[in-house]
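First, one chain by itself in C-alpha cells, the form predicted alone.
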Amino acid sequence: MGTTASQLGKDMLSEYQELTFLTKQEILLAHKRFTELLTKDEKDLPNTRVQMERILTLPELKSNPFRKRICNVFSTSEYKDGGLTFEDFLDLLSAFSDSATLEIKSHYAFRIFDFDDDGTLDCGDLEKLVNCLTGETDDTRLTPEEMRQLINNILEESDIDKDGTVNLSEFQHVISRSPDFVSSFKIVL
C-alpha cells in the first residue's frame, strides 16, 4: 500500500472497490476529499493519518451528533485519537453507503452507540445516546425522571434476555424491525 496520499493507482482503485461497498467514482471522490484535508507536506507521505479535528471539518460529519464516536470507531490509530488513514476513511464511507448491508450498518451503529466499548449498550450508553440525539442544552435535556423512563422503555423493548443491557444480536433484532434505518444510516460525499 506504499502509494503516497496524493496518488491512487488503478490497481489500488480496483482493490478498494472489491473491499468496500463503494463504486470507483465514490472512491475517487473520497480520495479527493481526503487529500484536501492533508497539508502540503503530508500529501507526499505514504499512509498519512488525518487528525480527527480536520476530519470533523467535513460538512457531512460536522452536524452529525455522533461525529467523534464515528471517527473513534473507524480509526485504526494505536493512540485511540480518532485520526483516520485513507483506508479508515473508506471503511467509514463504505459502512455508511447506500450499498452496505443491514448487517454491516447495524454492526457499526452498535459500535458507535457503545460509548464505553464493552460490547453492550447499558444504561450509561443509552443515556449518552439519548443526549446526543436530543442535544445537551437546558432546553432539550430530559429530566432525570424522563431519562430513566425512556431508558426503561428502550430496555423493555430491546433487552430480550433481560440482563439489563442490549447486546449486538438484540440490537440487530430491533433494527431489523426499523424499515427506515438502512436509508437513514448514511453519509454521502
Contents of the next structure:
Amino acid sequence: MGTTASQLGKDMLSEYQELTFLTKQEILLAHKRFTELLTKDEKDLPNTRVQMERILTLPELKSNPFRKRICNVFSTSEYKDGGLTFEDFLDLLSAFSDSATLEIKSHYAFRIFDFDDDGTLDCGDLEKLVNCLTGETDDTRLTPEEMRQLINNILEESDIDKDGTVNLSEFQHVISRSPDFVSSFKIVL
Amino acid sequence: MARNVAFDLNHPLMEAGLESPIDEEGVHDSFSQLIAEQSQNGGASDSDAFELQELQRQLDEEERDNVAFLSGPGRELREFQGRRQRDAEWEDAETQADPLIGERWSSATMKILSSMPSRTIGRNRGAIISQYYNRTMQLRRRRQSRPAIRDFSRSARPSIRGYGIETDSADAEVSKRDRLVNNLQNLSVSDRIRMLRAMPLNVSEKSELRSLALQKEKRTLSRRIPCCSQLKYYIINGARQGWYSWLSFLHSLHLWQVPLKRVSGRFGSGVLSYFLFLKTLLFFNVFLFLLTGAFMVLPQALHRPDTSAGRLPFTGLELLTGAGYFSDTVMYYGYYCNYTLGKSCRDDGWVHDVSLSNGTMPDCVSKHLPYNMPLAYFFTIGVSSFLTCIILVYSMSKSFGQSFRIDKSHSILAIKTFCSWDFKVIKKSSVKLMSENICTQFKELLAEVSHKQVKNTRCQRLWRLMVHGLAWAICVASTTACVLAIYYCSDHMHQNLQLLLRSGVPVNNPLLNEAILLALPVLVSLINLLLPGLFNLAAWMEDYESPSVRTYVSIGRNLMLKVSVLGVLCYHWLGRVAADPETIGLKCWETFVGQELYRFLLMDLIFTILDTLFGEFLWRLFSEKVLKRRRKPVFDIARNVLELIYGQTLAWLGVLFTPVLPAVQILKLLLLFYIKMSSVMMNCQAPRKPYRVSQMTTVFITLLCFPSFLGASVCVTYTMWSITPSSSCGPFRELKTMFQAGKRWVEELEKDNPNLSVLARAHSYLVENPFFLFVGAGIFLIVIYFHSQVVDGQRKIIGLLQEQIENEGDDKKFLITRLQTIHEQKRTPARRLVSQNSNC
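Having seen the form predicted alone, could you now give me the structure of the form predicted in complex with its partner chain?
Okay, now the whole complex, with that chain kicking things off.
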C-alpha cells in the first residue's frame, strides 16, 4: 500500500479526491488494481492506456453485458477503441461509486445506453438495450412482436415531448422515479 | 428572422405556454436561433409564413400514412419496421404516439435535429460545459442573494445563452470554457468542489478546469490581498486536507466491505439490504452501549458496593439463564447503588457537576467529584432513548424521501428497462439468472399491458375471497392460540413460583429451578420459529399474483404475531411480576425481568441458528440429495428482517433492567452476521422474484421505529413513571417511581440555589403537565398537514409542466416540418428523389 501511495503522489491523490466521488482508500485501491493490469515496462510510463480487452478481464466487468459500452463511454482515447488510462478508470469508478449523485449516475447511464452515440435513445438503442438485459441466447430473447410492443410502450411512457426518441432529460425523469437506481448503478472494486 | 420571431409569439401554442411557469424566453430563443441558422444556411429567409403553413398542412396529410422513426444508425430496426409497415395495427400505434418522425427528412434537417440542444447534451462536451456555466451562474446569483430570475431553469437542457450549435468553431468552446472558469473561481471553495465533482466530464478536463481556476485565483490573491488573507487561504487548505483524511479514516472503518461485496455480487441488492439492516442495528446498539457503558456500567464497576453475601458459584448454566452467578453483577439493575459515588472515573459530563446525595451513605458525599448514580441512570436511559428516537425518525424520513415520489404517473416498463440492471452483480451464473428474470418480467408485464381487462368471473372471485378468508382465519386463530398458550404458560410458572415459596420447602436443586425458567423463552422462540412456516403455507394456498402484496401480507401476519406475543410478555412482566414481587419471593423484580429479557434474547439467537441449520442447510441437502432438485432454497428477506426487529425490540425493552444488554445484542448480531452470511453463500440461490429494495427498506425502518421502538419506549416510560421500583435494590430504592429521581434532583437544586427556581418550575410544567404534550403533538400534526399540502401543490405543478413539455414538443414538430418545407422548396424534384433514397 505504501508503495502505491508514493507512486501516486500526495498532490495527485488530493486532486483526485477533489475531482471524483472517491475516497483516498478507493483511489489507492483503484491504482493498485489498475497497475496490476499493466505489463512490466508499461508501469514506468506515466500515462499508459490499457486496452479494452485487458480492462474487461477485471471480474467486476467481466460478465456485465454493458462492459464494452462502459469502456467506450469512459475512454478518452482518440481511436475510440475503449482503452482506459488511469484517470479514465477513476472516472468510471467515480460514476459508479457510492457517493456519486443521481444526476451524474443517470448521465453516464444514458451514455452507456446510447449505443450509437447520437445523444438520444432511439428505437435501435432501445432494442439493443433490451437485448443486453435479456441476454443473447435464443430462449431469453423477446420475439419481434414483443420487442415492438415493448419499445412502443417505453416510448409512450417516457417520451414526454413525443419526438420518437428519449433524450437525456426524459431519461433522467424516468430514472428519478425509480429509487432503486442509485443503489443498483454501482460497481465496487 | 424578425418575422419568424413575430410569428412565434403569435402562435397559439406559445400563448398557451405563457401561462405556465416555465421560462418562455429560453424556449423562444432556442428555436428562433435554430431557424435563423437554417435560414442563413438555406437562404430561405424570404419565404412567407402563411404559405409555409399551407405547405405544412399538405405535408402533414401526406405524411400521416407514411411514417417511420427518425433515427440514426438503427438499421436493423428500420428494416424490421419496413417489414411491418403494412400491418394496420402498427400504423395505428404509430399515429397514436405521433412522434417527430419522417423518413423524408433531408440530411440538412437531420443535421439540425441532431444538433438540437436536447440531443447534444448527452454527448457533447461543449454542451456540458455551457450547461455547467449556467449552473455556476445561477449559484453565483443565489449566493449574491439577488432575486432569482428563473426558478425553473434547472433543466438539463442548456440555455441558448453562451451556447452555440455544435458546428461552431473551437474558439467558441474555448471562450465558453473561460467563462466557466471565471464563474468557478468566483464561487466559494466548497461550491467549486461540488460543481467540479458533479460535472460529467473526464478527470483530465476537470483537473485542467480546476488548475485554471486556482491559477487565476492565486494571481488575484497575491496581487491584492495581504498576507493575513493568504494565511486564511492556507488555513482553509489545511482544514480541507484534514477533512479529507478524516473522511477517508471514516471510510476505512466501513465494516464488512468484502463480504458485503461478495453477497451483492451474487444475490443483488435484495439480500444485501438484509445485511445492511443488520449493520444499521449493530450501529444502534454500539451507540446505546457506549452511552450506558460510559455513564452507568463503568462508574458502577469501579465502585463496587459491599456485597457481603457470598457469590453463587459459576456453573455454566448461567450463560443461558443469566441468573445465578450473574445476578449480582453490573449486568443487572439490582446491583446499581442509590447514592452518590464518591469519586468518579470520568470527570466530564454535566451530571457530575451536581453534588448531591440521597443521604443514605453520608461518608460517600464528602469526597470530591461526586457521581449521582440514580440521576445518571435516569438520564442515561432517557437521553439515549431520545437520541435513538431522533436518529430513527431522521433515517426514516430520509428513506421516505428516497423512495416516495409525488409524481403519480407510472411508467413501469421504462423503469424496468432503464433501472433493472444491477451492476453490482458479477457472478456469471447470477448474471444469467438476472437476465432470465428480467426477460420473464418483461413478458409478464407485456402480457399484463395487453390483457389488462381480463376479469375473473363472479364464481372465481367468490372462491378467491373464501380462500383469503380461510387463510386469514387460520393465521389469526393460530396466533390467538399461541398467545393464549404463552399467557397460560406464564401464569402457570408464576403460580408455580408462588406455590414453591408458600410451601416453604428449601430449594434442593437450584439448577433445576433455573432451568425451569428457560421454559417460557423456549416456548416463545419455538412459536416464533414455527408459526411463520404456517403463514407461508397459508400464503402458498392463497397464491397471490403480485409479489409485493404477498410480501406485505406476510409482513403483516408476522408482525401481528410478534406484537401480540410481546404484548402478553410485557403484561406478564409489568403487570404480574412487578405488581407484587414478594409473592414469588423476589427481592428485586427488575433484575428478574432483566434476566428474562436476557434469556429471551439468547434463545432467539439459538433458535435462529437452529433455523439456519435445519431450515436452510439441511433442507438444501435434503432437496439436493433426496428430491434431486437443482433449486436451492431462497433467502426469505422479510422474515429474517422481522426477526432482527423482534430481537432489537427485546434489547430496547431490556436496557432499563439490564444495562449491558446492548453488548449482548452486539455479540448476537456479530455472530448472526457471520452465520447468515455463510449460510446464504452456501445454501441459497438468488431470489427469483423482483424485490423493491428501497421501498422495503423504508418499510423496515418504519417498522423498527413504529411498533418496535415506540412500543419499547412506551413500556420503559410506563415503568419509569408509574411502577414502584423494588425497595431493597437498584438505584431507585426508596423512591415511589423512578421518575422521582429527576424530580428530587430539581428540588434539591432549587433548595441549594434559589436562582434556579425557574428551572424547577419549567420542569414541573413541562414534564408533569400533559398540556405541553398536547401542544407538541398538535404542532407536529400541523407540520405534517403543511407538508402534505406542499406535496399536493407540487403535484399540480408537475402536471402543468408536463403539459408544457408536450406543447413544446408540438412546437418542435411544427418548426421542424416547416424547416423541411423551406428546404424542399428550393430543391429540384430530381434531387429530392435522390435524397429520399439515400435516407432510406
